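First, one chain by itself: the form predicted on its own, in structure tokens.
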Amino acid sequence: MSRRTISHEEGAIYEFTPELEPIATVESGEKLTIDTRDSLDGAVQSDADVIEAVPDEVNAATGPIEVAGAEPGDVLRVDIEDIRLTEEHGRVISIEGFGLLAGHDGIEAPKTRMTPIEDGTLSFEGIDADIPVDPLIGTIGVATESESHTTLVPHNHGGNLDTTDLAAGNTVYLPVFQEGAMLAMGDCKAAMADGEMCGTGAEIGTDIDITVEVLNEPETELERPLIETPDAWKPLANAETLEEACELANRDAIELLSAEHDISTTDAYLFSSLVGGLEISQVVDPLVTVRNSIPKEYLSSPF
């Protein structure tokens, strides 16, 4: 099958909504290329270039696209299969009132530094060290089931997830709440850390390959983003507090490993603390993200 390019240039959101309008419609295992910018909109092209404050419109996610079949109820699967930089060059910031140590003594906000990428490796001025390149997608999700949110906000229906595992080789699950789907994604990163502690990676454009798959009727009902990687489920939850956000991680595990090997919910929360592993994906948005890793030695597909 061949692979149809969707550009940024044909639109892109700053919002997720319950009512979004598609700028394409494909099918059910269609294999996608999805152009994205930057997700400061290539403001920033220098270390003079700053941000003041979080602009109003931030992460621009290319979409939505609709999937044929998609009705609520659904799960969409989303296979990163690859993710290609078409810039030279990432960019990592600072911003006045955002990010993990916002207003602390030392931190000096707005900053910028330019992140050059040659051979892939990026380079960062004043270290004599290179950091692999390891794309990930930073935003990325489809329309909401009753409220709105920004592109900046990470939620259930996906979003702003900033999540390391977002990356080449792995599958994304996302719960439909509107009919179509309605998926939309930007954001991307050449290189980031768990935690995205000063609010950015290496801000970057790209294009990336995915297939799209709708899943109806579903065995799991899907009430927040999954992430699958070749030796793990990883569910993704969303949260004002972090210890919010590890709760519904483990709640959401748990409730896998009891549908698995029909066992009691606490005999899954038993056996959850001793093969999961909770891992911070960012804590730097409006709401903050974690993911609990379940190995699939102990954990077939939820599908």
The other form holds:
2 protein chains.
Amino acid sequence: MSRRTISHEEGAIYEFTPELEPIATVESGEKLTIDTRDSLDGAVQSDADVIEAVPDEVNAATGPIEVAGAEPGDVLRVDIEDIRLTEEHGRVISIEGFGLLAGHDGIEAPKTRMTPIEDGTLSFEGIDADIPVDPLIGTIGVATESESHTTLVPHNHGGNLDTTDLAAGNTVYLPVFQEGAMLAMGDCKAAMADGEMCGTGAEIGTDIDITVEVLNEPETELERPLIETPDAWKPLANAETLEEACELANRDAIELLSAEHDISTTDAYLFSSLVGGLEISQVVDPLVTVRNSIPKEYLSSPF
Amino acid sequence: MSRRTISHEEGAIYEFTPELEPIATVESGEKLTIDTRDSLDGAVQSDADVIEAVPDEVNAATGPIEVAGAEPGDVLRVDIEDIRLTEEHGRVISIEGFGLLAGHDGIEAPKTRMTPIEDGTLSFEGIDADIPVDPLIGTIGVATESESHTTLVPHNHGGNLDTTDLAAGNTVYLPVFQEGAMLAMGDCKAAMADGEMCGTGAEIGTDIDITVEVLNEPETELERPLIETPDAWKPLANAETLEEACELANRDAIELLSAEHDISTTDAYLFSSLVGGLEISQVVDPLVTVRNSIPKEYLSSPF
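The structure above corresponds to the form predicted on its own; please provide the structure of the form predicted together with another copy of the chain.
Then the entire complex follows, led off by the chain already shown.
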């Protein structure tokens, strides 16, 4: 099957809602290239371009893409095959009132640093080292169940997950809340630390190669996103505090362990305290994101 | 230099205070083997042995060991060379009111699961997989500056850090607050997840091979513990909430980056958002622990 391209120029959203109008309809199993623009819609092209406040419209997500046959209660499987940068620089910025150290002594906002990219590495002025390009998707999600969330917010539908594992070679499973799923994605980074402390990674436009597949009537219903890497399964959870997000992600991991091994919730909890563990995705968005990694030695596909 | 053994039978503490009486005095550069007992002092030898409440005395730390020449303001470098298990099983437990999911539906406490160990792997009843033994030190610290902390608490002196990186092949740097440093350690685990969700790993007695070295008048003063792995430098921070611990660990990472590259605090903050990142050590102790990993490509020894 040839690979169809869907560009942000055809349509992009700044809010995930229950009722989204698709810009394209694709089949389950179809291979796609998703063309995304940078999270700041091109507003930052030099260190002199600073962002005074979090824009009302940020993290444009190319889509929505209707996936034929997806029904509420299904799972949408998205294999991330490649993320190619379409600009020759990223940008990392601080915004007043936003970020882990907002308001701390010595932290200036707004501030912009461009990160030029050459031969697969980023550079950052003042750091005499090449930073490997390691692209990831910041925002990926589907139409919500009932509420609406701007593309600044991560929640059960996905959205602004800002998770380093949303990278080539990995798969993300999203719950389907509405007919057609209505997938959208954007807000890519050329590189990002776990935590995304200042509030951004190296924001950049990309072409993302994916394959989408609908899992009809899945053996396991998903309440929240789940990531598969070559080595691990990682339930993701979003909450007001990191503590609450840890609880949700751990509960999801325990449920998977308990179901697979037919052990009690308590035994799965004790076992979860021995292998893999809690990982920070981001600590800066309106809800924060945590994942609980369980190595594949102990967990097979729940679907 | 031959390796001297210091055993928990010679002395162990349950509280780090400013004034600790040493059970041994060693030289800077000396190689030691530290014999530790399990965190529950042998009280749990089968699944039938449960712990009703967090004991007043828990996490016995073998020591204190006076390191000759260590003065307040110095740094104590501890190379962790090997951690050998001295029991044929660990134990992972829940205790009422303790742990990430304490009080949640379906989580029983108290509960004990023994984890028998054979041929370098743990087993856990109901899970049909070998769990690799991957030992770590749960509690390691020095005499405090002015306050006192039981060995259940992690703080600037170290203490109950419960961090997977406190493992063979890595080095921990501790601030010296009192003459002789007064190093003590124990509370080892045969395996533990990042997060230590249920409140323990696979608790076990060990022999720990270390080399201690005093860094007199170090180029960089340490306020909190710092870990060096083969690939990264990781400042550790402890706080009431994960958010606060993230802030402290990120500030420490930024300070190291800023000093090494002679860049502004803001630039170091933006750069810290691109590489390595925040990692969860534990989410269950009276203070929680987070580290901020910076790959060695971008940071050399601060000492």
